[in-house]
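Just the one chain here, the form predicted on its own, laid out as structure tokens.
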Amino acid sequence: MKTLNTLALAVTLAFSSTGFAADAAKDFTQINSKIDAMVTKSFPAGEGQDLSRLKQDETQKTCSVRANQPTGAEASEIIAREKQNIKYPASGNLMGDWKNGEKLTSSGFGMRIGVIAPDPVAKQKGGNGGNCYACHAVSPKEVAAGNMGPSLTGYGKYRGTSAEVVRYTYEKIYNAQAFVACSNMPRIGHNGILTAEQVADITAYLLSPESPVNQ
């Protein structure tokens, strides 16, 4: 969790300035309880607040402690664990409805949380879209796009729609850490931001020859 990594660094610097031992200040594991308390206090309970997201699992803990630079052994452990967490649509079809995928990709909610105006429950847990344009250019028609992630314009045109490409694309969207340990890309399916069926729809949007992405 990039936000927690930044917070951890801030807390570390704060403790260093108050005489905390230098070696202890560098060790995230010794101040995790203080960080957890600070984060929890920052997100009061209320409608639209999914506080369960503030509890780190083993992968997030490792990535936080290592500042997203896990050891080789830790990276292998993360990838193996996250591959086991990937789930698939009940239909077994990894390419769904690209038109619905277009809507999900364009939705800017992405399960945001906040104190001032948290998303209503209806927009959470599969009802809020992927917020994909925050990090990726996708359709050439949309000029407002982030560049933290690679451009996906022409994704299917250049890769084709083989079974291997379809499966890789679906799994990467569902859980990026099954491929890159401590990836900045959210585990959008694993964390329930999108359902398996919705991930299949976005997969279709990226790969279908009819999709604006590949025109």
Second form
Amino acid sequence: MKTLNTLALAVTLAFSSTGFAADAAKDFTQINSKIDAMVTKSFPAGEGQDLSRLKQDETQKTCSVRANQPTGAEASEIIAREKQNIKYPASGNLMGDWKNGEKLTSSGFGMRIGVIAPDPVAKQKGGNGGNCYACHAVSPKEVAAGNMGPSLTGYGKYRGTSAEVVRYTYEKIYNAQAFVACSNMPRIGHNGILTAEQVADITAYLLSPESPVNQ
Ligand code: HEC
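Okay, that is the form predicted on its own; can I get the form predicted together with heme C now?
Starting with the chain above, the whole complex follows.
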């Protein structure tokens, strides 16, 4: 009798936990659609408000549905797709002008839209920066830095400037999700925030031995 009761309890638990998983999935979809509605509402149409950016592509959809925890197969699919869309400067030179890279790294203009402080249209058209300090420490001289991403201080000093390192750094900045499927780092080149040449300038800023990053 005792065994039967235990069995009944196990069966009940098994069923209720399946029910729980289904409820959680339903809640998640409902919460997600509420969040989508709120986000859409907070970006009114108007000059310089590029609302097409609210529409998610396949990569973003998968990352949202999985709360940034894609399955192994989904992650491989994303990485393969994002790798394919990396573009390079026409010159083929991935190490640009570090001084210009320094300016782009520090500039916070990065296609911000919304009601609080959208970037002026002139700034959005070709005047963007990388907004790197929002998430990374970079130059040892700059103390106001975020820490969502790893510190990049001394980046080139520790890695050197081999062709592999240069290529990885360029590609990572151009499209972070070509390496970490659901990275929190924006796809800076892919999304047209910066041009391929500007990404090469930032690559030089991170890697050049003369750059303040490596002093
Ligand atoms: C919204 C936050 C955010 C912004 C803005 C951002 N990053 Fe990142 N970055 C991250 C996170 C998080 C990681 C770690 C996860 C990953 O590797 O994708 C990362 C990783 C990196 C890496 C890889 C480091 C390594 O050790 O391999 C590099 C290089 C990098 N970022 C450079 C930049 C540069 C340059 C900019 C500005 C043009 C920038 N990031 C802007 C969040 C950000």
